Each structure stands twice: as structure tokens, then as C-alpha cells.
Amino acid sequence: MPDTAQTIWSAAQQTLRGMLKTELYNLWFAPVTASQIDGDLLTLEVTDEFCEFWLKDNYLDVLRSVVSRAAIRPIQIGFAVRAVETAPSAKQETASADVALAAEHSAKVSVGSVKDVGPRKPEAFFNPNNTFDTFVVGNNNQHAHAACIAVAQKPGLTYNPLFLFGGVGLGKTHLLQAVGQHVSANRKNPRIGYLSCERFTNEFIEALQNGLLPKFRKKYREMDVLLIDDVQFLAGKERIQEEFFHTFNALHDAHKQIVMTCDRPANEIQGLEQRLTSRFEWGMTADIKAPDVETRLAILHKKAAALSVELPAEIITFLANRIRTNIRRLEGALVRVAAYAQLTGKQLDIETIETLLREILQEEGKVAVSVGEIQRRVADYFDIRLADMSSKRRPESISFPRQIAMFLVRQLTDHSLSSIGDAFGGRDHGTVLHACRQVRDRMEVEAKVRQDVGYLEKQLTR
């Protein structure tokens, strides 16, 4: 198993993606690019000064966490600012093509003819985390890993196409890198080709413009099996999606493997042609669900034997109930402490481990909480009315347990400033700036006032 840089790096990517907003991770995690391993010393290869410095100062521990994780042995992290590009050109050859393609999808594209992957192995291209043996089976997933198996072992000759749906950090990739995995260490030279969809689609926009739709066409035609993650990205794009549809016709007539992923189902990709709708639904589909606690337990405990962690049962106990719906952000939590336990020696304890993991905890009650609630929530906590919630009443009693519910609402949810007003009583967004900043400064000096918050927000991420 290549324990490159790069490899490392993106399997760290992938980690960051799952932990980051898109919007923060886009800017200043995906341009970053790995240049070296060097013992534990990792370089990064960034665009100038300024971001080094910046992911200096806000996410250094974060980095070595992560990568210390993706490695399985603790790293440290050097930066690089990266020279400026040669001629651009050389960017349309395949070869660097394929490793910038390897930095984004943490997987390259395996043309899989002899000539082209010469001697090395095919399996080099996928992450080798994302196989059939690292994968936990629950009732979640069960139907969708059984399907899985039964197209790797016989491409082509049993489910065809399988698509596969689910929300996002659910195992779709993992599964679909597992198959092409399992093809390429048990078959002679196979082609496989995975890629996702927004690969294909910009794969496909260059070769049109460089006149090579021939040879692009070909090289897709012409694959044993193919593996397209994210096929909701055809969403509305309709020259794609008829290129797609010959290449789905060109290989499904030749009994040659086709799975697919998407995060909805087929019949709820706004904007897709009938006949691409109809087609994903010709073979089998399999969805993937949340996992029930006993699953996240299981994949916990062999994420942790992986990573040669151990942690307290009670530890393990409290990640596998406050994340349940996104697995991959329960990754990210158990590296945050395995990293923590092993970069620090310290003692584990709920309340660290509650302080170390804030923000994916934030992230995942964002997902369940209304502002009804957290009002509810918080007046009841504080014996006053629901209505005061929105009342221009200005006693301490009342007010100071409003702020603190904008507070909680601009943590827990993703409203704006003005909608949070709105909320409560058709205040301005700046009455709500102000609101969050009291409480802020007030938890910083008082005791009580971050117990009260602590415990609010510990009962509406429950």
C-alpha cells in the first residue's frame, strides 16, 4: 500500500471535507496540494504566504490530527508556497492531469489497459481505506453492501446498473471504491473507470473543446466497469446527460459492469431526462440509511482499532449517540480524539472531549433543531413564558434568557441574523449580533452562565 504523500493527503482531504463547511473547506483546504513525506514531516504545498500563514494560525492542530490519522502514526506538517506554474500545457497531459484528479477525488481515474497503467497496480488509485473488508454492514446498508458484493464478484452479470442513494457521509464512495477495488485485485487486467460525475462532465467539456471527443468516447465505451459517483450532478445539464446516456447504452449492450451513486433517488433528480431515469432504474437500486446506534458503536470501535486507539467505552458511547447522521463526521469526531488522546497523553473526559468536538457537535444538531424548540427549550428552562420569547418585555429575568435563546439558534441553525430576529418578535438583525456577543462575553466571565448554555445546548443536540 503506497504510503505516499499524496495518498495521505487525500485521504486527509477527505476527512477535512467531511468536517468542514463546503464553502471553508473549498477555499483554503481543497487548492492545497501535498509535495513530500519526509519521515513524520508532511509539506504542503500552498498558493502563497498569506494562506500558509493563515492555516497556520487556525488550523494547524487540526491538520496534524488529521493527516496523523490518514498516516496511522503521528505527523507534523510543513508548508511550501508552490512556484509558479510552467506552461500550461503541460497541465493537459494525461499524467498530471490524473494526479491533480488523484488530489481531488482522493482516487484516480484507472484506465486499466496494460499499455496505460504499465506496471502499476490498479488498486493504487483507489483509497485503500475504502474496501469491502474496512466496511461495517448494518440494517442501515445491509441491502446496498449485499448488492455491492454480488456486482464484484460478477461484473456485469447480475445487477445492472446498480445505483445506489443515500444522504451525504453515508458510504455511498466507500462502496463504490470497494467494488472497483475487489474487480481490479480479482480479475486480469480489467478496465475499470471511476470517477465521479463532475470528473466525466469536465472530462468530457475538454475533449470537446481539444477536438478528442473521439478518444474520450472510446476510453469511456470501452471500460469492463464503470463506477460514476454522484450522478446527481447531471442535474439539469443536457448535453451531458444525452454524451451519458450513449455511454450508459454503449456499455450496458455489451454486459459491461455499471454502478452508480447519487445522493436522492433516480425519479428525484430535478431536471433528468426520462430516459436516464428509466435506465438507472433497470437494474437494481439500493439505498442507504442512517445507522442505528448499535452500528455506529461497531464502526467506532473498528475505526478505533485501526487507528490504534483505545478509548473509554464511555467515550465511544457518547460519540456513537450525540452523531447520527453522517458517518463520516463520526470519523472525524473519533480522529479529533484519538489525535487528542494521543498528541496530549491526557485523561479523556466528557467535558473535554465536549469542548474538542463543539463545532461538529453544532453541525450535527443543526440538522434536527427548529427555533420553536430552542425557544421552547430555553423558557422552560427558565420558567418564563413562550411569548416572552418574542415580547418587548426588558426585565434581566426575561431578556438575558432570550438572548441567550438567539444565542443558541445562531449556533444550532443555519438562519441568518434577520430571520433569527424575525423569530423573536421582529427584532433587527443587529439587536441579535448584540444578543450573541453579550451571552459570548458573559459565559467567558461567569460560571453559571456557560453551565446554563453548556446544559441548553447538550439537551437540544440530544
Ligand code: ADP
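Residue numbers count along the first chain shown, from 1. Whichever C-alpha set is largest while still superposing within 1.5 Å between the two forms counts as the rigid core. Source: prediction; values computed, not measured. First, how it differs from the form predicted on its own.
- A displacement of 2 angstroms or greater separates the C-alpha positions of D383 between these two forms, with the rigid core held in common.
- Relative to the superposed core, R275 undergoes a C-alpha shift smaller than 2 Å between these two forms.
- In the core-superposed comparison between these two forms, H255 has its Cα shifted by less than 2 Å.
Could you drop in the structure for the form predicted on its own? We only have the form predicted together with this ligand so far.
The next block holds one chain only.
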């Protein structure tokens, strides 16, 4: 029946309305409609790609739960962006630039294609939850947080460029958007560009194909603040690096603020030109590490308060102790637990939580291993002393197991090459990089090496 999809969604919305704060529900869930249900797939229509990304990233598990409960059977969720009218009204025409852009932006894409013209409202491009007020500060990110506040208060004058690096899900994008939102709120008509490095690349290629390079260059080289996510995407792309080099220089020479995020230090981006590496290190470099348990507890309490849910203290503590390396995963686990508690009404216990979060806990276990544990396991396996992991001894029977240990640390943890070198007797990042390549090359041609490394990896991630 044509109204079946909407009937299910209406019932699910009733549940969501009771679970969430009114302003949160009205902002993200009230505008969503259900377009169709095909078998066990319910397609929800959203206003734009940003809304789709945000719902997928933050509430997909909750949506599956409430919809499945409404349908009384397991239901999967799909998304479709609502079509934009081709003949806009006079009111729409007065805001044509914002409307045209709304269908294109996403959580990491805040500047439209080079064909777009007209003023933008920067705050429309950011997740409203990603502000300095909602960011939980701990020992792992205190330096990065302070640097971002300094930059947001005096863009172009303090720490330019600002280069943030750290593992996935640790808050780099949150801080990047917080800078943009602070500048937007406190400066008159700032020109803010916020986008991923991949989008910068795609727009450049589009401009090149369509003869719009002058427009592309004017657009980005006249920004007041340029916020670039995931600059490691530049690796190995010589033509894009050339373009970004000149964009960087134009902005820096004009004292305009540049903030970049990356998953590693600039000097560890393979295939990045030295002139870019040196420029990325001109200003301030700030590392964001995995949060300690106190910070994880604070994050969980703040997220629970935002969702207006109360969970037993032992459950919060369990989550903080078991999910240690990824804030996004930590918050996602909390959302899933909260949704389960509210939808089922059952009493929560650790056994139930372990079953509910089985996949998340398994994934977390893959990266929760320490450098010391890897060194110990490898030393035991090859029957060498643990002290040889950091010694200067170079016989093959010692040096290659040491290289395998470096390789496994690089594969199974978020440690940088420099920090890995420090853990292996103060070796430099080039030595670690060489070790990883050596192991990888030998794994391709030697079955015994593949078996040894594979066995150790399974033991460490079991």
C-alpha cells in the first residue's frame, strides 16, 4: 500500500519524539519523510546530503531499532535526498546561492562547485553540535584544543597554518568545524572555506575540464579562513599538490588563516613534496591522541546528557574501559545502548551489553593492543630477549623479528612512525618506514614470513 512506508515512519517518529530532546528531534527527524518500503528496506527522504551523512553517522542504529519496532520485523534503512524544485519561487530566488548549495554539501564539504556564485552563510555548512562548548577536553587533546581556540579568536595572526593530526574518530573534524563556527559567529561576513582535500581535488579536476581554473583559484585564494580535512589525500598527486601549494602561498602571504587535519604528521605523508611538508610545519602542529579513561567517562556523560538518557554507572564505566581508541565509536556504542534500553525497557547488565556491542568490541579489540604487548609476543615467538627490541644489535635473527614487531605496531595501533621509533630504542621514522617495507616485501615472496606475521597478528587481536 502506498501509505505503508509513511505509516511505519510515523510510528517510529512517535518513539523518537519520546526519546530525544525536542530541539534535537525538530532539527533532524521531524523534516524526514518515508518515500517507500521495498521488502525489508525503508527509504527515508532527507533535505540534503549533509542531513543524510549526519543521520548515518550518529543515529543509524537508533533508526533501525525504532523502525523495526514499528514494523514488527527487522527493517534496514536507506536514504534519498529530496529533489530540489526546478522552478523556484521568488522567495527562493532571493536565496538561490544557499538553496543550490544545500543539495551539494556534506559533513566534510562546505564549499560548492566552482560554478556557484553569490554569498554563503558559513554556519549552514557545519554540524551545529561541533562547537568548542561541546568538545570534551582531556590530556590527549588539550594542546590541539587550545591552539584551535587561539586561531579562532585571531585568525591569520596566531599559529598559521595550524596542522592537526591524529587517528580516526578522535575529534579532528569537530575542532575544525568549531573553528569555523566561532569565526562565523564573531566576524562580519567572513569568507570561510570548509571542505575535504578530496573535494578540493574533485573541484580542481572539474574546473580543469570545464575551463574554469581562474574562477576556482579566485574562489579559494580569496578566503579569510580555509579549513581542509584529510590532507593526506594529497599523497602522490603531483598536479593537485602544485595547485594546493600556490593556494597555500596566496593565503599565507595575505595573512589568511589555514587549518588542516591529517591522520599522521606531515613528514610521514608518503608522496608529499618536501616544499609542502615544510609549509605544513611552518606554524603550529598539534597531535590528538586517544583519550584516557577519565576523558572517555566525561565524553560519555556529556553525550548521555545531550540525549537525555540515564544509564547505570557500571554500564558507563564498562564502555569507557572497553572502547578506548575511537571517540566516534565510543559515542556510537552509547547511542546503541541507550536506544536498546529505551525501546525494550529491559534492565541492562554487562552480559547484555557485550552481546549488543559484539561487533564494536571486536573491532576495538583489534587496535587496543599496546606496543609493549606486541614486542613481548614477537620476542617470545622468535625466542629472543625483550631487550633486543630496543637494542642496537643487528644479526638477522634479531633485526628481522624487530622489524616484524615495528610492522605489527604500525598495522595494529595508531602510533606515528616517530613514536614507534622511540619505542624501539630511539630509532628515527625513516628506520621504521624501512622496516615496514622490508616486512611487506618479504611477505609477498616468502610463505614462512606470511605465516609468522599472520599468526602473530591473530594472537594479538584475538
